[in-house]
Amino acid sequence: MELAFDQVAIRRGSSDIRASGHFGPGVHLVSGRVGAGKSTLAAMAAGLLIPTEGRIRREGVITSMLSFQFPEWQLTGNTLREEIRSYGGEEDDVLARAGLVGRGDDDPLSLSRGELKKLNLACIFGKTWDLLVLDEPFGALDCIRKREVCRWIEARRSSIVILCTHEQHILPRIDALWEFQDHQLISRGTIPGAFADWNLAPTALKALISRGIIPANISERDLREAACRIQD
């Protein structure tokens, strides 16, 4: 399988974001600062917006999903019952899966945010898809849910998943790294080599990287693992 970004530009504001690249399976972490282009990549990845430059090519792509950034937006139930049937995923497992056991018959309006987001990760990650796109996942979510979703992430390595946050503490293991610069896509490679050209790395990587220890990912266990070598 693999999404192909070949040569794409595409007008958003006063901005041209610009991506070349090739995503194959395994997790691509997407980071930038806000506004650079990481949710307009995540739209064309996902086929809602069509590039006024360049083609996005799929091979081997079948099934896709979008999470999307703001949980309400993917509404169309009007009882959690009805919002996990319109996935395809089993009521019982799902509502388990978001905590929600035993609130089938609720309103999803009547959720708190927090609890919408838990929901919609839940019904997504409750089917297997071939390219899963994930626009700020963690939004919303404490750090236990966050943990939570950076597992269920990271048991999907055999899809393509594209992973596009800002989040800088709690994330999952890696596979690729991608950067915005200048609202141009930018490959900075595989782990831990892409380490050393991410501008945007979290604190606690820089700190460690200043130090000459190189973790051999970036989810918290890590990094500790990397810290402990301080101590050594």
Second form
Amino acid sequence: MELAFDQVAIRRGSSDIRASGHFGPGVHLVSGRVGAGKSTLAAMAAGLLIPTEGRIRREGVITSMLSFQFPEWQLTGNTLREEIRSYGGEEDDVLARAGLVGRGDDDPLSLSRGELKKLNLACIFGKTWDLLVLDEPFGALDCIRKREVCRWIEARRSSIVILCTHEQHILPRIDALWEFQDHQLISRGTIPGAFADWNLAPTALKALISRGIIPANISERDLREAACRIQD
Amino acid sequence: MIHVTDLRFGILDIPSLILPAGHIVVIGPNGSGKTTFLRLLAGMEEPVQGSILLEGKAPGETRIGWVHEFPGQNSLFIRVGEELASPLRFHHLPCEGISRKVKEIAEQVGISHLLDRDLATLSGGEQVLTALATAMVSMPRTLILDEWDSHVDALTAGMLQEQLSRIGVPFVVQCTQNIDLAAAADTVVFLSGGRVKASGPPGEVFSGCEDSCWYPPAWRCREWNLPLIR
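Return one more block: the form predicted together with its partner chain, after the form predicted alone shown previously.
Now the complete complex, all chains and molecules, led by this one.
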């Protein structure tokens, strides 16, 4: 199973966003400044945008899903239950996963932005997908919910998971790292070898590396374990 | 001072809360009432019961600036300069005064070079700064920012906060999920289920949170004896 970008380019505003590379099973973190091209890449990966140059190949990818950065764009139901049904999800199960038991008959737009995000993610993680593209899944989530979503992501490593995020502290264990530089997607490689070249690495990771300590991965647990290796 | 007394509105239930001037950061779990609280402070909602007084005045009687979570989707004009001028034009102020004020605020927020640009061509960070300047142009006593940092990268968020710290508005109130940002505030309000779980200086509010994810990551790094590298 593979998603491949072959010399892909697409015009966004005044710049071209370029991407080449292969995404196999595992969690791929895509890092980049605001406006670098993360959301454009997410939309192309999910098949919602067609590149103007190059092509995107999906080998063995039958089912795919995109979680939009702004979940209100993805709403179709008038109640939480309708919304969950639109994903083919089990209503009570998804409500429980979203922490929204008792709100099933409410209008999704009556939820706070963080609650709506969690509902969207609970719907999406209620099913399995060959390719799962998550465009800023942590935006607006509180830290407790971020930790929970990290566990959901880590449980999907047999699928291709593309995770575009600005999150700095609460991250899942990942397999590969990609970074946008001047609107071009660069593969930084696998973990932990990729850390050395990661420009936008979280501050705690940078601090550890500056002390010569390389964590096994980027989750809170990995960073804590690495910090315990500091002797002084 | 901001005085909140016997407030009930939606999920919010705040018998008494007094906030001194300065940088006030509201944190809490999703659905705890942060945005509702900010909307009440801004006078965009009226409390069903109780009162909110900003320096002794109801929100509707004082000058308040509001920066929305999605500035790019809430601008009214095409050019940055027009957007900045709009609050003053809506007040029918004289033209010379408006252009002077627009220049002054643009300089203060560091966006003078953007005044002739189309808003649609700005980066995410520049759009947020334009929204900040537009909120500042009518010289608010209170500036309210609703998760303005939630869609930008860490470097951009740091730059935005630096600009914010320089603007000299007596009350700056923002809500965020960035706990490090709360740790650097003068006052933190921790809401949970519509109630104030804790409020006061960061040191007080976060003491006892050491084992939870609400503890500021930067403080944890400090305790790990790690230098902070930006």
